[in-house]
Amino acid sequence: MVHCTCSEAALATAVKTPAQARPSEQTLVEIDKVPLIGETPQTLLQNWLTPNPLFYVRNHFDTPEIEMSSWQLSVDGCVSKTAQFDFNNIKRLPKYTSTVTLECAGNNRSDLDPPAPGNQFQNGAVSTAVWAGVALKDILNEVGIGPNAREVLFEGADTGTPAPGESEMPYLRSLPIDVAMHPDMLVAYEMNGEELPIEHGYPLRLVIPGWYGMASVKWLTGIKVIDYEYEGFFQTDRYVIENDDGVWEQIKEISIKSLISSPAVGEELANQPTCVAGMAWSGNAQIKEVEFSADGGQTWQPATLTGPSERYAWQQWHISWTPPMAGHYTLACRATDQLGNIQPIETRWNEGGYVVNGVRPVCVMVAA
């Protein structure tokens, strides 16, 4: 069953119209300002491609500055030859797209009860791109990869200190050499067909399809190949949940996940005809239904899945549904992806509040 969590005082100012759910001045709901944070409105999720500058953001340190005329990337450490890449080498490499679904690993923490430390995100902090830039394997494949090499180590030109006792440091990142080199990994230099936004990572930034947000490195300056298992704090204090066996692992794959956009909550709904529509997305494997609930989940139907249909980027789907009677109405989505993994009821709490991904209902009111 899914619990409806709205109060009696949120039913009596209940949303009267669409209207007043979709304002018409649309910016980022701020979550933080240094550094900047913000997810995006409920009435944007509902586009396939979000625009950039409401594209949701979250930064660890505040945004760096970026001197294009003394820019570089360097690459190192294992490789067959070091390399100093400025932006026109970049850019005569082959040009690859790539319509991608990012999400802050920490979106919908707000959901949890009892709630959990960090950025109180609602449901917004998950957008969706066309990407374009190189791919990760052809730059490393510049410099060849040396035989021992384990993992790939990414460096951003943003810097701080990530919790009080801590150092400054720069954010750094790194994957399994096996990930790296996977063919659709992309280092962007484009958004959305625009020059990369400076909020987004500006010149050059990671773009890792299917994982949460934290992994796709920003304002990257640093590509290094080790040969051991990096433990830094971005991956061994952060973004890690406890598994049932009490082993904590590191957070990578987005589970899956769904919302329904439109009604937005506490709307009131004429006794009619209403289009229930959302996303749905999963970093395993395409959507392969989404089910609808008008009664807070004791029985549930299929949606019609529509719009585009791509590997790493969202699913839209929508569902006509006729209330049968006045009244508040518990509305409710699940999604299952192509590999049959399903989104569950309930949150699995955890004290990061990481992969909040659990069924989260919308409830509205039906006008006599």
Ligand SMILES: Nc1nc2c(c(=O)[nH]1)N[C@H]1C(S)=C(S)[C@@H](COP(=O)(O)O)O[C@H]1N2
The other form holds:
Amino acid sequence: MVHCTCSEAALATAVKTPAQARPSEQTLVEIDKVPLIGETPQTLLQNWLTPNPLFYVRNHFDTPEIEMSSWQLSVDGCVSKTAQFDFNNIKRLPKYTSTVTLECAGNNRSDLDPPAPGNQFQNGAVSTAVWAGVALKDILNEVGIGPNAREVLFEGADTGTPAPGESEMPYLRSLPIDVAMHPDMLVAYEMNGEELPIEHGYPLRLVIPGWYGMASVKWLTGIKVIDYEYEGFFQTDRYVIENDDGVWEQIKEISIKSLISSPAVGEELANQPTCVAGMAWSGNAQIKEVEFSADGGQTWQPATLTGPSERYAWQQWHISWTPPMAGHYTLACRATDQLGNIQPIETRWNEGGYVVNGVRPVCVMVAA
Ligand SMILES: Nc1nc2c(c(=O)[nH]1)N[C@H]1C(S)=C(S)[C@@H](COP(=O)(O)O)O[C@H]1N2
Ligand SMILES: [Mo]
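Mind sharing the form predicted in complex with this ligand? What's above is the form predicted alone.
Next comes the full complex, this chain leading.
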């Protein structure tokens, strides 16, 4: 059973204030200014592609200043020959385009009870863009991977102190060599047909499809092939979750999830057939099915999948729902992917507040 989390009082003020009428909807919903953190507004979560200015932003440090005249990407470590690429060298490599949904591992953290420390994201730290750039494997093949290579370490141009007591450091993350060499991994310089905006990593960023956002290093300036397993603040201190056996594991692929983008929480609906619509995504496979419930998860019925179906992008869905009578309803959706992964009813609470993918009810009022 999914319980409505809206108190009667909250519901009373929320009704008649549909999301569309809220003033902040056409700007990023700001969570923090320094470093910049913002989520995509509710009403935009029904667009398959998120416009660049409304694509969620998750920075750990100040946005770096990039001087294009001196900019370069250095690639070194366990390689046959180290290399420095300037932007023209990068653009000379074959260009690839891919539609990829990025989700922050902390998306929906504010749904946790008891609360977990960290940015209190609602459900807007997820967005989709058409990314274009070069294949990461093409860059790695240019320098030649050495026989002892185990991981590839990526460095961003942004630096800072990530938490009290930590020293100053750049944003650093690694990937296992087989993931880095997978042909779908992108080093992007375009977002929705435009030059990469500065807050999204200009001039060059990783786009690691299927993985939570932390893997997609922005403002990429360094790639190092290493013969060990990297440990560091953003790798083994943050973005880790304790499994059922008490072992801390690094967060990787995006867990299956879905959302209702319309109607909005607390919306007042007319007593007539209503289109309920939303999104579903999984980092592991394409979405196979989305189910809808209007009775808090007691009964489910299949929704219709619409729009494009792409391996690394979210799937739109909708269903026509006819309320049986006036009253208060708890709407819910849950997704299943092609590998049979099914979205859980309950999120597994964890200290980091990561992977919050449980079913999230939307309470509505149907007018008499
Ligand atoms: N260099 C750098 N890369 C970064 C980050 C960062 O703070 N610095 N944040 C990461 C996290 S946690 C996420 S969720 C995504 C967010 O990408 P976006 O801001 O383009 O949406 O970038 C990732 N890459
Ligand atoms: Mo993130």
